[in-house]
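Only one chain is included here, represented as C-alpha cells and corresponding to the form predicted alone.
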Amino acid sequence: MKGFAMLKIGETGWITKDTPACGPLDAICKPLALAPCTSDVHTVWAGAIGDRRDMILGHEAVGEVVEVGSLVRDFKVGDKVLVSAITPDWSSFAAQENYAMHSGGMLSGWKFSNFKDGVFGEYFHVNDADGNLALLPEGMDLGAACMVSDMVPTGFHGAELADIQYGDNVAVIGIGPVGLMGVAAAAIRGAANIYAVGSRKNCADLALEFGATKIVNYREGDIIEQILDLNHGPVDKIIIAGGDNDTFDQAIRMLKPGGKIGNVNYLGEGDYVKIPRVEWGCGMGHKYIAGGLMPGGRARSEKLARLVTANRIHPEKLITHTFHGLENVEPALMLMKDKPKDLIKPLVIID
C-alpha cells in the first residue's frame, strides 16, 4: 500500500508498505475521510518527538473496517467507524488508573504517527478494536466525525482539566481548531464569561458563534492587561490551547488564586516552560497547572457524537477546506503548515 510519511526530520514523502497484519484483537480499516493536524507539523518540521524515519503521518480519520480479529466482538467488516487519534492498551495497568492514554509509558497512547504508521495510507491498524473504535452515526457529516477524533476530545479536554463549572469566567488561549472546541466545550460547562484569544477573523467570529462572549487580540495590546481589564481582575478558569512555552507565564499572571490552567497545546520545542515566582504566590498560589492529553477511546467517542447529533456543538463549521482523494494529503497537511488567513482546518475525504 502507499502512504504518506515523514521520511526524517524536516522532510515528508510518498512511500510503499506492506499492508498491516491483523492481531486478534485488532482491526484494519480504509479511510473515509482524513484530516491533517498541527501536530504533524510539529513531528516533522519541528522534530517535536525525535527522529521517526519512513512512518506514515495522521492521526485524525473516519474509517471502514476491511478486516477484524479473531477476538473483535463489536464490529464487521463494512462498518464504518469513528477512529479515536489516542487508541490506548485498555487492558493496561494505566487504564485501570483512569490514565490509559499513557498506557506503556508517557503517551504512549498516541500511537499513529508516534510509536506506529498513522492513518495517511490506504488501509491503517488501530490496536484493541473494541475499545478503539465507534460506530459511525447514520447520516453523520464526515468533517463532523474526523473532528470527533482528536479537535472535539482534545479542546473538551482542556475544559476538563481546567475543571470549569457553571459561573466561572475563563479564558481560552488559542482560538484555531482545538482552541475553539475549547470554547464550545466551556459553554457546554456553563462558563459566564469567556474570553477567546486570538487574531484571526474567522476564528473570533467562530469563537463568539460556539460561546464566547469577548475576543481578545492580542495584536491589539498585551493580552493580561486586556482580560484583566475586562474581567474587572483575574480569571477563574483558563485552557491553553495556544501559545509557546511562555504562555503560562501569562496564564498565571491572569489568573486568581485557586484558579486552574489545563493545558491541552503540543509544545513542540524548547526544554522548558516559564512560572514566575511572585505571581505564582512565590510556588504557594494554589494556581494549579494541569496538562494533558485527550482521552481516546470508543465510549468518548461516542458521547461527542451524541453531542453532535444533538446539534448541541458543530464542529463541521471548523472546516475551511475540503479536498477529494488521497494524494491530496500532503497540500492539506502543507496547508496546516502554513497556515493561510482563511484556514481553520481541512479535511480530505476519500473518495
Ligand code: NDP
The other form holds:
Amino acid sequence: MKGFAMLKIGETGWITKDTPACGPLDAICKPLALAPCTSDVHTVWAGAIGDRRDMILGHEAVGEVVEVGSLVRDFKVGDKVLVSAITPDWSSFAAQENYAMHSGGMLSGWKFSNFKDGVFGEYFHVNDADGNLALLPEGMDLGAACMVSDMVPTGFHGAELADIQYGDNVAVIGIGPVGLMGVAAAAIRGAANIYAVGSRKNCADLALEFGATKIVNYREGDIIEQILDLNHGPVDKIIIAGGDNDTFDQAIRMLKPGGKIGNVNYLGEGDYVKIPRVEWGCGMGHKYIAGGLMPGGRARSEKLARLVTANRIHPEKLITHTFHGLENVEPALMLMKDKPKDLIKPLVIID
Ligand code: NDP
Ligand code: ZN
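Other form of same protein, the form predicted together with the ligand, not the form predicted alone:
Once more the chain from above appears, this time first in line as the rest of the complex follows.
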C-alpha cells in the first residue's frame, strides 16, 4: 500500500509498505476522511519528538473497517467509524489509574505517526479496536466526524485541565482549531467571560460564534495588559492552545491565586518553559499548571459526537479547505505548515 510519510526530520514523501497485520484485538481500516494536524508539522519540521524514518504521518481520520481481529466484539467489516487520534491500551495499568494516554510510557497512547504508521495511507492499523473506535453516527458530516478524532477532544481536554466551572472568567490563548474547540468547551461548561487570543480574522469570527465574549489580538499589544484591563483583574482559568515557551509566563501573570491553567499546546522547541517566580507566589501562589495529551478512546469519541448530533457544537465550521483523494494529503499538510491567513483546518475526503 502507499502512504504519505515523514522520511526524516524536515523531509516528507510517498512510500510503499506492506498492509498492516491485524492482531486479535485490532482492526484494519481504510480512510474515508483525513485531516493533517499542527502536531504533524511539529513532528516533521521541528523534529519535536526526535527522528522518525519512513513513518506514515497523520492521526486524524474517519474510517471504514476492512478487517477485525478474532477477539473484537463490537465492530465488523464494513462499519464506518470515528477513529480516536490517541489510541491507548485500555487494559493497561496507566488506564486503570486514569492516565490511559500514557499507557506504555509517557505520551505512548499517541501511537499513530509517533510509534507506528499513521492514517495517511491506503490502510491503517487500530490497536484495541473495541476501546478506540466508535460507530460513525448516521448522517454525520465527515468533516465534523474527522474533527472528533483530535480537535474536539483536545480543545475539550484543555477545558477539563483548566477545570472550568460555571461563572469563571476564562482566557483561551490560541484560537486555531484546537483553541476554538477550547472556546466551545469553556462556553458549554458555563464560563462567564471568555477572552480569546489570536490574530486571524476568520478564527476570531468563529471564536465569537463559539462563545468568546472578547477577542484579544496578541500582535497589537501585550496580552497581559489587554486581558487584565478587560477583566478588571486576573482571570480564574486559562486554556493554552497556542503560543510558545514564554506563554506560561504570560498566563501566570494574568491568573488569580487558586487559578488553573490547562495546556494542550505541543511545545515543539526549546529546553525550558518560563514560570515567573514572584507572580507564581514565590512557589506558594496556588496557581496550578496542568498540561496534557488528550485521553482518546471510544467513550470520549461517542460523547463528543453526541454533542455534534445534538447540535451543541459545530466542529465542521473549522474546515476551511476541502480536498478529494488520498494524494491530496500532501498539499493539505503543506497548507498546515504554511498556515495561510484564511486557513483554519483542511480536510481530505477519500472518495
Ligand atoms: P494553530 O497554529 O492553528 O493555532 C495556534 C494559535 O495560537 C493561533 O490562534 C495563533 O494565532 C496563536 N498564537 C500563535 N503565537 C501566539 C503568541 N505568541 N501568543 C498568543 N497566541 C499565539 O494550532 P492548532 O490549533 O492546530 O493546535 C494548537 C496546538 O495544539 C499545537 O501545538 C498542536 O500541536 C497542539 N495539539 C495538542 C494535542 C494534545 O493532545 N495535547 C493534540 C492536537 C494538537 P494566529 O494564527 O491567529 O496569529
Ligand atoms: Zn492532531
